[in-house]
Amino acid sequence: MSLIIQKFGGTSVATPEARKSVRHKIEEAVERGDTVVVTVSAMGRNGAPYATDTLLGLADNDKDPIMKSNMDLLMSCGEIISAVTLAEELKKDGYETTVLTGGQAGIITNDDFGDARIIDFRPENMKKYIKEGKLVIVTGFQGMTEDGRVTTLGRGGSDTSASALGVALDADMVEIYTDVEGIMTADPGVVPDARILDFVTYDEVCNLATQGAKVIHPRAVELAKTKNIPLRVASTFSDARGTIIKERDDSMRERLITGITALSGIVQLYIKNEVGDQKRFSELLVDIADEGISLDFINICPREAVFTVKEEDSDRAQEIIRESGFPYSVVGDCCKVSEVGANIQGVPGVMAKIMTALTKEGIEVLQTSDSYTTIWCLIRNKDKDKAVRTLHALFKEEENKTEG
Ligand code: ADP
Ligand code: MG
């Protein structure tokens, strides 16, 4: 018998239909003996009645900004409408339910709305409703500060959420489910020919998760590691055993490539040092971090470097450049291409069949980085689904030349 969380995501509980997918997978554990804690998205994507989206939507946030921890208790409301009206159902089902928000099942944050972190777990509550033998189910996406208010966990916060709840309650398995059968090897809405990967570390999904993949949150990932909890990231609506998220061990196949992500809204910054004026360069960097803008794609020479930043931050850092008196040049709307995977620098000229590859097909490389896992390619964003589509068809052929 184990314990087992397991998460359904936003489109896995929008409908009525869909739900009963969302019942059928807790059967199943159930049937087979394990002791299940659920957890819940708000239902549907931007657009449904209660998804978070149309929630902030209902706060005139332009001229007046909402108070940031009323715009948590509003945006908590999606993930209890969907959990209350899923205990419903799984009543009628026959299971006795106890509906918890993420403050009730004890998961404690900092105070910082809309992007909280998870600072304790307090699973006492939680672990008496299953000794009396209660299918618990979790409102996700959320937490509570130790005085008692609301907090939500951030874009993708109930993957957070399912994964605080395994190492609350110390779980042989957290299950993640989507509306795509794994993890794969790129975005299927971009890449129609991505392939699912059956095991993955921790850490590779970590990479592509924080570089673009938004499958499932970098954050989720990392908690889950901390206790070596497995994850399974599967799709509600068939049987296919999904993708499982783990340590490496023997029987994980070295793998040339293990996926390509793109990232948008980033901006590059181009600064003339004509007289090499390296001790004014520093202090203009100095000026910058201090700002809190995070630098990217850095590569600094004696007259002149180059650098991206956030979108969100493009402003700001471009006033202290000015500040500084250091002529530069922008390159606004630019996107991250990441190819992702531990034997890609085995690949001989790999960087000379990427810029190949992308040149035939009329795609500008603004810039390139790369770490013994990873390569990035910093191009406009206008290419970025061609580029991914391209690295993929790259990768893949280098792939099936290896293995041939
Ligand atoms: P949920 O609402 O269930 O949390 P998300 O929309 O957050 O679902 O995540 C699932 C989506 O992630 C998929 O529909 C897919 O388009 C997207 N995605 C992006 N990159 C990948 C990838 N490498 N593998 C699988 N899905 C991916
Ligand atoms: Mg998600």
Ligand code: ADP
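Residue numbers count along the first chain shown, from 1. Rigid core (definition): largest C-alpha set, two forms, superposition within 1.5 Å. All values derive from a computational prediction rather than experimental measurement. First, how it differs from the form predicted on its own.
- Once the cores line up, the CA of Val286 ends up less than 2 angstroms apart between the two forms.
- Relative to the superposed core, Val36 undergoes a C-alpha shift smaller than 2 Å between the two forms.
- The Cα position of Gly189 differs by 2 Å or more between the two forms after fitting on the rigid core.
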Contents of the next structure:
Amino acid sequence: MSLIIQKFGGTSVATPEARKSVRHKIEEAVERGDTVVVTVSAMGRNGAPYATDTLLGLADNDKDPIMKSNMDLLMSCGEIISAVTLAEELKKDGYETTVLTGGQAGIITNDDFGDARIIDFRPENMKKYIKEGKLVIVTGFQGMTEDGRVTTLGRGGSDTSASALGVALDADMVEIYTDVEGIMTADPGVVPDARILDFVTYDEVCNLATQGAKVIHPRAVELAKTKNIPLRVASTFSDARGTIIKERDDSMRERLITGITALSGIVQLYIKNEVGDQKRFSELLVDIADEGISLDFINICPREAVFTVKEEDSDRAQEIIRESGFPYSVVGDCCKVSEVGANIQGVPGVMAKIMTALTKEGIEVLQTSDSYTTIWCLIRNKDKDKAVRTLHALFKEEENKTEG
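Let's see the other form, the form predicted on its own, since the form predicted together with the named molecule is already up.
The text that comes after this line covers the one chain and nothing more.
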């Protein structure tokens, strides 16, 4: 018998028909003999009556913004509605259910309202109800401060809730159910022959998620990794196996690139340091950091530096550079294309293949960077889709050669 955490996203609980599929997934696991703990998101997406963004709109007031603590209390209502509604439907199916808020389930956070971080797990309440044979349903996306105030965990917070419950209960598996059948090699809207991955590593999926792939929140993955709890991303509305996220093993050995994703809204800044005054250069970087502006694609030499910032930070970054007196140039409307794969470390020629393929397609590469699992290419946004398709085709061909 296994202990399974099942998380169901907003589209999975949005309608009675969708919740019927949710109940089927729960019943399947129970019939296998598993102990199941369920966590749910708010119903639907923006525009739906109880979706988080809809609730936010109820208190939207630019002249007198609502207190962050009150906003968290308001936003927590969506998950409570979902949990109670599902619990009542499961009762009709013969299940004895208990609904707990995130705080009641023992998720303790700091008081950074709107984007709280989990600082402790106190699962005694959950364990008591599980021991009594109850089907426990926990509201996702939320926790509680030490002094009992409701907090929310930021975007993707229900994924984080699921992993937190898994860690707190030493679960055997965390299952993330959504409206897609798994994690794909690329965005199928851009790459029609993108395929669902059977397995990915924790590190690979974190890189994919932070670089634009809308798969699972990185915090959820990082939490599960702390106890080596596998995650499964699958569809509520399909019997497809989905994608398993776990530590690297032999099942992933032959795959060079796991997935390709792209992130827009990037500006490249090139600064000349003609006198080579590194002290002034260092002071400039400190001034930028003091404004809370994060730099990426950083290359610094004695007489020049090039880096990128998010589009929304570009004007302020340029203002700081102008005030410093350094001459600079700007390339706007850029995109970062990421090639993610746990096996690229130490493999010669990967960057050469990427550059050759992109150059052949007339795509200018403005900058590159790499880590042990990822290669990044900065290009112009107009070339984004072409670059993703080109690189996906390249590594699909490489994989076919390996398999052949």
